[in-house]
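Next comes just one chain, in C-alpha cells: the form predicted alone.
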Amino acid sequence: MKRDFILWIALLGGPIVWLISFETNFALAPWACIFQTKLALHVISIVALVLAAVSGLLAWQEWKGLSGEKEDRPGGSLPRSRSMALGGVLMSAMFFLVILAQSIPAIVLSACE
C-alpha cells in the first residue's frame, strides 16, 4: 500500500508541480507589475523546480528498488510497478524541464513585459 502511494506521488508529482507553479505564476503577475518585484515569481519557480526534481529522485530510488526483486509468476504487480517508477522518471525529469522554461521570461523580461 505504502509502495503504491509512494509510485504514484513519483508519477504525478512533476506534473502537478508544474501546473501549481504554472497557475501561481499567472496569478502572481499582476502582484509583481504593479510592486515592481519579480522576487515571488522566482521564488515560485525555485520551489516548483526543486519539488519536481525530489520526485524525479523519489521515482528513481523505487525504480532502482524494484530492479532487485523478483516475481515467481507472469502479469504481477512487479511490473506495472517497474513501469510506474520509470514513468515517474521519466515525467519529472520532462517537467523539470518545462518548469525551467517557463522560469526563463521572469529571468529574461521585466515585470510588467
Given for the second form:
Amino acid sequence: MKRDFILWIALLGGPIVWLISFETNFALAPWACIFQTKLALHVISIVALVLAAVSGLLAWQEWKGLSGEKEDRPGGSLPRSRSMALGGVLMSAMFFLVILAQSIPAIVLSACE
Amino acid sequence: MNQTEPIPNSSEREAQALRDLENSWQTPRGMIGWLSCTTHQAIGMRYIVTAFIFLLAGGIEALLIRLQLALPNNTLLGPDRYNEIFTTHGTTMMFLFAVPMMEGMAVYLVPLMLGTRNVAFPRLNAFGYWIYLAGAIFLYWGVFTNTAPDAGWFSYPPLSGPAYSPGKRVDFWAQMITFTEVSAMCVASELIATIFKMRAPGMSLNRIPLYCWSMLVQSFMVIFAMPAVMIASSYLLSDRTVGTHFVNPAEGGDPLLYQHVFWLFGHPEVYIIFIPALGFVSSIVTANSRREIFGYPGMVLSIVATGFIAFGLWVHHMFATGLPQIGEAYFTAASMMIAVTSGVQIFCWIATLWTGRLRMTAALHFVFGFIAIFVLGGLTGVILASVSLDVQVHDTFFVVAHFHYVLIGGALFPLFGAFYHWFPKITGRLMNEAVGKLNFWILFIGFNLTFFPMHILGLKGMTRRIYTYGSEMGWELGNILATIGAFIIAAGGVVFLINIFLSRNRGEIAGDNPWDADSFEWAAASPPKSYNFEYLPVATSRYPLWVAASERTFVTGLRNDRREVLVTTLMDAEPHHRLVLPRSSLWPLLTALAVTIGFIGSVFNAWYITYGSILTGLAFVGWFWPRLPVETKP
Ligand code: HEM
Ligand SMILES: [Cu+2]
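Output the structure of the form predicted in complex with its partner chain; the preceding block shows the form predicted alone.
The next block holds the full complex; its first chain is the one shown before.
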C-alpha cells in the first residue's frame, strides 16, 4: 500500500508540480512589472525544478529497489510496479524539462515587456 | 469466484446459463423498452448514429460556406446568414459531432475491450445520451427558426453580449453548451469508473489496451475542462438574461475573463477530440502490423503527459490580446513541449509499422493519411505557438487551415479508420475494402485540396469569418480550389455511406475476429450479445487474444439471472466483489426531460431554473427509489 502511494507520487508528482508552478508564475507575471522584480518567478521555477527532481529520484529509487525483487506469485504486482516506477522516472524528467523551458522567459525577458 | 477454472462443458448447464443471461440482459420490446434501454452497445450506437447525422449537417454547412466563398463578390449568402452558418458549422462540429462521437465510440468499445458487460453507471449513460439529444435538437430548433447562433463558435463578448447580439441567438448557443457538457461529463465519469474498477481480472495497469488508456485520460480532461466552458457560457447567459456584469464591459465586466475561462476549456477540447483518435490509431496499428505495439510504456506516458500539458496551453489562443510577454512566453514553451509527446507516439507507431507484417487494410490507409496530415498540422501548430508569427496570421485562413489539419487529419481520419476497423464487430459483416481504399483516397485528395490553399490565402491576408471579398485581392484561385476540394470531400462522404449501407446487408460475414486482433472485444460475438461475454475473460497478457487458446482462462461463478459484473482492484485488477447493475429504466429519460425543461425554459425566463430543479428533484426520487437488488424476472 505504502509502495503504491509512493509510486503514484513518483508518476504524477512531476506534472502536478509543473501545473502549480506554471499557473502561479502566470498569475504573478503582471506583478513582476509592478514591483520591478522577477525574483518571485525565479524562486518558483527553482522550487518546482527541485520538487520535480525529487519525484524523479523517488521513482528511480523505487525502480532500483524493485529490480532486485523476485516475483512472489504469478500474476503478482511486480511488473506493474516496475512499469510505474520507470514511468515515474520518465514523467519527472519530461516535466523537469517543461519547467526548465518555462523558466527561460523570466531570465531573458524584462519584467515590463 | 474461481478465475482459473476451465469452461464447464456440460451442455445442459451451458444452455440454461445462456438463457438466463439472455433474459437478464435483454431490453424489453416496444417503444417503452427502447426508451428505457441501458445497455452500452445500444446507447453507444445511438451516440454514434446521432453524432454522424450532425457530421452530415455540419458538412452541409461547410459546403454552403465554401459555395459562398467560391467566387468574389458572391451573393449566395448574405453577411448575416453567413455568420449564422459558419458559427453553426463550428459549433455543430465541435459540440454535436466530435465530442459525442468520441464518447459514443468509447461507450460502445470500452466495456468490450475491458472484458465486462456494461459501463459502471448504465442509467447515467442513458441520461447522458438523452441530454445530448435534447441539446442538439435545441440548437437546430434555433437554426430552423432564424435563431442560429452567429457570434462564432466561441462567442466572445462584447460581440456576444446583450448590446451587440440582441435576440436569442447567442442564448441558444450558450445553453446548448450546457447540455452537451453535462452529457460529456456523464460519459466521462462512467468511463473512469469502468476503466478503474471493471477491468477483466489480470488486466493490471500495464496491460490496459492503449485505447482505454486514451479514453481514461480523455475522461479526466473532460472532467476538468468542461466545467470551465459551462462557467463561461453561464456568465454570458446570465449577463444576457438577468443583467449580471461578469463579462460585459459596458457594465464593468471583463471580457478577457471570458476568453480565459473559455480557452481553459477550449484548448483541452482539441485534445479531448484528438486523444481518443490516438487510441483508435494504436488499436488499428497493432492489429494490422500483427505485432505488439512498440514502446507501450512510452505511449501511455505520453498520453498522460499530453493530458496534463493540454491544460497549459490556453493562452496561445489569446496572444493577440496584449498580455504581459513573460506570461505569454510560458505558453509558447508549453506549446512546443507538447510536440515532444506527440512525437513519441508517432515514433512508436512508425516503429511498430516498420517492424510488423503489414496488412494494408482500408483502416490502415486512414492511419497513414492521419500520420501524414497530422505531421503537417503539427508543424503549422508549432509555427502558431510563436507569438510573433501568430500575431501575423491571427484570425486569418492560415488558422482555419491549421485547425482543420489537426481536427480532420488528427480526428476524422482515425475515426473513419475506426469505422472500417470495428464495423465488422458492430454489424457482423465486413465493409468492402476496395471501396474503403477508394474512399480514403477521395477524402485524402479532397482534404488537401480544400485546406492546403487556405494556408496561402491566410498568408495573403484573407481573414476568417468574412462573407465575401473583392476580386482585386488575388484570392480567387485559392478559394475556388478549396471549394472544389470541399465537394470532393463530400463525394468521399457519399462513397462511405454507400459502403456502409451495402456492407450492412451484403458484406462478407466477419466472424468474431476478422483481423486476428489482440483485444477482448474481438472475443465477443459479432455483433456482440447484450451481455458481451458468456464468461468474462481473464487477461493473462497485454495482448490477451494472442495467447494460445488453451492458456486463456475465464471467470466463473457470476450469477446469470441478474445483471452481475465483476469489480476488480484499481492497480492490479484482482477480483474484488460482484456488482449488480440496474436493468432498463425510464427514469433517465424522465430526468433528462425535467432537466431540459429547466435549461430551455431558463433561456426565456430565469424562473425556469427553479421549476426545472424541482422537476429534476422529483425525477431523482424515482431514479433512486430503492429496489431489491435481486431481479430474477425481467
Ligand atoms: C467537411 C469538411 C469541412 C470544410 C470544407 C470546412 C470548412 C470550413 C471553413 C471554410 C471555415 C471558415 C469559415 C470562416 O471563417 O469564414 C470553417 C470553420 C470552422 N470549422 Fe470547418 N470545415 C470542415 C470540417 C470541419 C470539421 C470536421 C470540424 C471539427 C471537428 C470543423 C470545425 C470548424 C470550426 C471550429 C470552425 C470555426 C468556426 C468559427 O469561426 O466560429 N470543420 N470550416
Ligand atoms: Cu490551443
